[in-house]
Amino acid sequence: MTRGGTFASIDIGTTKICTVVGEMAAENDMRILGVGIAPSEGLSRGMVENIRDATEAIKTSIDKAEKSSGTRILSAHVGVAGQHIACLNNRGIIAIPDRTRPISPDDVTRVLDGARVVSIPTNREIIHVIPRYYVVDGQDHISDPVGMYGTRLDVETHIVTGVDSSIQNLTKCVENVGVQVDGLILEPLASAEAVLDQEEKEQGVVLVDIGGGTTDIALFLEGSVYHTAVLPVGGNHVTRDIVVGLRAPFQAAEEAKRKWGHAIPSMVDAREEITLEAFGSEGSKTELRRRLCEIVQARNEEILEMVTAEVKRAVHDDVISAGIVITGGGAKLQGIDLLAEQVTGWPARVGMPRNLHGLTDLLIDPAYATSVGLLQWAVNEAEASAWHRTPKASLDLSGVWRRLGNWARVLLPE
């Protein structure tokens, strides 16, 4: 958090680190008063690999959004993603001792606590344990149990782990440019903060974020998450194998996929040309617009094949009503909604940011889709534990000491 009452989140992605500063305004809505984006520089598949470039990268993002904003980030919310994320789910199970009265907040404390207990490697530490739902007396699906009255209670939890060192690697690279981690939030729950409606999570929707280096999944039914993944493919892939098939550099590949990429090749003129940078004496070369869609195309339906086994391994399909919401950079090429729905056989759709007022112009974008979702976790985790110790604030119990942890390092000089 900032001064003010104001709010910050850092979206550490593959390709582009966004620093994001905001407060709420009325009616639910997001007013941003800062942003501040760099490219990212020692990350690959949204883990560190290098923590001083990924600090500096870091250093930049902030002191754009700070300068933007006219507030000094103190603390924020920072996204997680990656390949060592992994999740479960758990039941935890109490009694009520004393049955004349109701449910409290610590009640419900107790019983996420319980279903912290889970058989998790060593190396492993649990990022989040969301409530699904909750059981008084037999009676489920219940959303928050607080006032009720019952002898036992019991919750369905969706529990998300990641390996201690890319979460300590991630941590530092932050409190190194002296900002304080408030939470780590998976980046797909973030994304779906930011573009999902409650009655496509109610029957049953795929968040699927195409960023730089993953694609991240997060599957939501009856109204709570189900089940979350990361995909070790994303955007970058899309590239390399343009620069594999039309022999051009990088940044031209990356260029060419943004200005004429198109994910059905079929809706582009057969006989349209295009110029690009490429590799050898002449130092370009042209290009049929259909021959880049068609690379285009074989990778997205990759993607989008993966996406539906690991969907397929978690439910059967049959209950994914509202079908598929597309967002992060990789929703940005023409077409991918038309994709997905062939390849999939749901119904589909580009998810981009919402209620938003302020410096909205960057991003209502799905590329910012994630940095806005944080955002918006980090004003509800607020205003849930300005009411009481609600279960969102009890997610983390031992981020208490590791918050005082994060203070300490970040105050006082190794």
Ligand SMILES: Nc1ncnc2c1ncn2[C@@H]1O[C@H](COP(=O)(O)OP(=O)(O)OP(=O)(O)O)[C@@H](O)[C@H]1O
Contents of the next structure:
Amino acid sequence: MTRGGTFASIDIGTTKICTVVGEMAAENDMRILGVGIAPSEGLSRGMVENIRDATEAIKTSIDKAEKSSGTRILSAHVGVAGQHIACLNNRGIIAIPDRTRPISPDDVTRVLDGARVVSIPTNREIIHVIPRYYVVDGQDHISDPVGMYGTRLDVETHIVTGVDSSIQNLTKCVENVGVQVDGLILEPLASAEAVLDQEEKEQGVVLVDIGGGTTDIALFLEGSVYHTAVLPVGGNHVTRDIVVGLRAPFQAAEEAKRKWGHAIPSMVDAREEITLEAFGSEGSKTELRRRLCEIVQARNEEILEMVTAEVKRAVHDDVISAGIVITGGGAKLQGIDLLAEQVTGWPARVGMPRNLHGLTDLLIDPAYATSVGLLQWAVNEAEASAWHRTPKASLDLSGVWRRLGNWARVLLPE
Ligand SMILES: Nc1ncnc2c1ncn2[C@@H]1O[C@H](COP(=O)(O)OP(=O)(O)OP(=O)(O)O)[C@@H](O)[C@H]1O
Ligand SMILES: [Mg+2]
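Output block for the form predicted together with the named molecule, input the form predicted on its own:
What follows is the whole complex; the chain from before opens it.
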């Protein structure tokens, strides 16, 4: 394993910022070298609202990751979310003039450039153009056309756009810390990378990342992404409902939710009482746990109904055979998978990051699906690029990693 394949990612969430440094140990095996987690500041619903506070919080997270990994982070892949995100699917088509030569990586770049030509408002920029599949001379669903022969190459793409000022604000916060942004990655796509099986993606699955300020959705069909969306509602809204419903301070409501919350109120004892800090002269109050759970259920039900409506707007729900995979901190609510099955009528499970080695204690948790997925996305991108630039005859894994040396994203101590 060369040291060239070392990467860093920053998940700038509404509640926490998580920087991860890692390297690819073997195929599908990620070794985590360091993690830095800091409480989030200056962010609301996945977007920057105070650059100075956000920069400070990002700095704290990066400093911690540098210390824990013994590296200096020069650049990183950064997650992007927020209500400003929009998506569309578009097709690109090119002719291959010389039918005696195989399709080259340059042809693929050309056809993807063709697919980028879409009319979007001037205040938006393209974040991703993801090839869903290629068509060579009418032959459908080709995952990689390089090396094949044909006269016409089509590509079906999923295009993600965001409002340029929101993207600039996010980028600025990271650059203020002296770290270059290698690429922005839509957060639900990163989470999907960390928690979904290929089989689920093939058979149709909805990835739902319930964070603090947003609920992110990525819908996969036939192995590739078909629809993405960011809903401006998350776990913080559940906590705020408890603040209002039980008249408790935010922190006490948050703790109560984590400790006693359940998405199915009928599954908790009808007489069980809980004591929590509350406003007013007494300073605390006793409530039925079921009351708390009813509040938690109502908002989670609403979130899941919004997810279902969003998915049904994009596709017929018959195609979601693998159902829904819930991740993000909100997936830690007891019974959330049962509630999701009730509300959506699809199979549901909670998604955890996997295939990790090294400093993983903190990361094997649904709240860190995005953080881990960002790193995996960065590695996959570099690997794909190295594959296309390497003469196939001489390609072996060490060759790929030698090329990945060019992609070194962190400085390791000698
Ligand atoms: N045990 C638990 N039960 C219920 N909710 C929980 C639990 N643990 C964490 N949460 C909730 O998860 C949310 C935070 O999730 P996460 O860390 O994924 O958010 P984030 O990435 O910071 O935010 P976002 O992705 O929306 O920008 C908070 O609202 C928190 O209350
Ligand atoms: Mg998040």
